[in-house]
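Take a look at this single chain, the form predicted alone, given in structure tokens.
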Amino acid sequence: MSTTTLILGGGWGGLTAAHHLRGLVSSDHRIVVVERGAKFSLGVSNLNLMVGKRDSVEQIQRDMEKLKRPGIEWVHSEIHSVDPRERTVETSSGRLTGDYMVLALGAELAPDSIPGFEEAAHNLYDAEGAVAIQDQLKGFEGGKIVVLVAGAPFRCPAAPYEAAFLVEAWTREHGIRDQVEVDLYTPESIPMAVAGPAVGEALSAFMDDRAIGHHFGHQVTQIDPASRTLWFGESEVPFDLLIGVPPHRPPGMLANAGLTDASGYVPVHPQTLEILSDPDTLEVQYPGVYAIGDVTAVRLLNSMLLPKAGVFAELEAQVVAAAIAADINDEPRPGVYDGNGFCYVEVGDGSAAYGAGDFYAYPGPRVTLQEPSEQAQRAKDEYEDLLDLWFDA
């Protein structure tokens, strides 16, 4: 009997699930990706765009309609509501029903939630915003550059630190370092706190080596575009160029469907990624319905949440695709997600630091961060090869 798997969201996790599942089941089983955006790009590419390693948005984006692998259907529609019990979704082009459902809707950006952010900040997590940063840097002669994290949690925890490193390196390459201050402000207690103090201390030391100011425990409350001033409660900080990571929020239709917990995101079983009715007992609520990536709340043993990063979405997607394929093919499930993850933290000057570890360890994640190397930078750059693997030119 043929089946239909609905994958809601065409980001990194959703497309990984679709491609992986397509290779595991026969062609009579439908795989449908529902995505409102017409373009796909990797968030890591915005950093290359920001400092001019890529010239235009077109270089880092691909048309969703040019998905290369046969047998993956793309529905370009807005999702209005989700019914996990019936495994149906209401979209702007009609209702879809599946035998399996994968929620890969990510975390939405909410720049409007901080007064003045949209007017004053160049959004690092938006391709057009990255182009605007590049344009501003080209004409920048001196002053204070601020990298601002406007809320937590946020996806790609290394990105704001990478932005600070790359901007600092850019000022040296262009001979204006003596005329520029580079500072980072974040509500986090340490850099990438969920990875543990050793990683945070290493990143802080890297910033100290580059004379990058780092200010933790700073939650921005408003921004004055006219005076170029950040407000953190009663204290104020001036800036000349503001690179911002906006607050994030979960897609509203998931709360309406009763799928979110107190974190605002979807609680899932840490190993199977099935949606939970009770996170304490790990009781599964909707068999055949999964959530992966940034939209999830995976509670770790230290009570923190698994970071929102593409590598976790990718690894979770592979586990979920294998589980769905095993059910379809009437085979034992091949494995579970084990909590391991990694990332490459770009530090400028053609180098990146490789970090990896077990995020499900007790009493908390055990993660190490290696010294920066050109080899790690090359490995990070290879992620953009996904564009050519997944899409026709």
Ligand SMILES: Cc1cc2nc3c(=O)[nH]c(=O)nc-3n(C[C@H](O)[C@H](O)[C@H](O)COP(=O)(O)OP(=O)(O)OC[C@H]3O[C@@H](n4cnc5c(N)ncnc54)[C@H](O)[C@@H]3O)c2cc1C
Given for the second form:
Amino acid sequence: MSTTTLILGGGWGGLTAAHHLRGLVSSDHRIVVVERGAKFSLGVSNLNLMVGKRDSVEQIQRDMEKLKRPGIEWVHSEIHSVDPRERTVETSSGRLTGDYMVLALGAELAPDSIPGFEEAAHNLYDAEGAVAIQDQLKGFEGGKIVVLVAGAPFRCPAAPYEAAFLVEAWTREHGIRDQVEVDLYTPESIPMAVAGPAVGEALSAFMDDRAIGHHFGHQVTQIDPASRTLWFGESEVPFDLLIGVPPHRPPGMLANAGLTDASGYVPVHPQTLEILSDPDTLEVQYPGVYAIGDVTAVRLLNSMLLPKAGVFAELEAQVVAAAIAADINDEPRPGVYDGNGFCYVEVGDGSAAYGAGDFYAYPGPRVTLQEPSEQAQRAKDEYEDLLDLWFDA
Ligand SMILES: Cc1cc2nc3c(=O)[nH]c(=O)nc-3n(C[C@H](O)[C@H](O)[C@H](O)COP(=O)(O)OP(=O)(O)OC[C@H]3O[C@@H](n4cnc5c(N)ncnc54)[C@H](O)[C@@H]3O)c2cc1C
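Starting from the form predicted alone above, please write out the structure of the form predicted in complex with the named molecule.
The next block holds the full complex; its first chain is the one shown before.
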């Protein structure tokens, strides 16, 4: 009997799930990706855009129309509501029903939630914003550059630190380091807190080495674009160029479907990615319905959440695709997600520091960060190979 798998969201996680599943089930089983955007790009490419390693938005984007693998259908629609019990979605082009459903809707950006952010900050998490940063840097002659994390949790815990390292390196390469201050403000208590104190200390030391000011426990409350001032409650900080990571929020329709926990995101079983009815007992609900990537809340043994990053979305997508395929092919369920993850933290000058570890370890994640190397940077650059794997030019 033919089945239909609905994949909600065609980002990093959704497209990985679609491709992996396509390789595991015969062509009479439909795989349908519902995605509102007509273009795909990887967030990681924004860092390349920001410092001119990529020239334009067009260079990092691909048309969803050019998804190259036969047997992956793209429905270009906005999803309005989800019914996990019936495995049905209401979209701008009508109702869709599946035998399996994978929620891969990511996290939304909420720049409007901080007064002044949209007017004053160049949004690093938006490709056009990254181009604007590139333009600003080209004309920058001196002053104070601030990298601001405007709310937590946010995608890719390393990205704001990478932005600070890359900007600092850029000012050295362009001979204006003496005229520039680089500072990072964030509500976090330490960098990449989920990875533990050793990683946080290592990143703080990298910032000290490069004379990048770092200011933790700073939640911005408003920004005055006219006077170029950041407000953190009562205290104020001036800036000349503001590189911003906007607050994130979960897709609104999921709360209406009763799919979220107190974090606003979707609680899932840490190993199977099935949606939980009770995060304490790990009791699952809605057979055949899974959630992966940034839209999920995976609670770790230290009570923090698994970071929102593409590598986790990708690893989870592979586990979910294998579970759906096993069900379709009437085979035993294969492996589960084991909590291992990794990242490459770009530190400028063509180097990155490789961090990896077990996020499901007790009593909390066991993650180590290696010394920066050019080899790790080359490995990070290979993320963009996904564009050629998934899309025709
Ligand atoms: C600057 C930057 C650097 C990064 N660097 C890294 C890195 O080095 N390593 C790493 O692992 N991660 C990195 N990330 C994070 C990574 O991009 C995300 O964690 C990853 O994309 C999450 O995948 P996802 O599939 O869960 O969500 P997404 O990739 O965000 O996909 C969600 C999709 O759902 C669609 N969608 C949402 N709502 C609807 C709706 N109502 N109807 C239809 N479609 C909808 C969206 O349009 C989107 O395409 C970086 C991110 C940024 C911004």
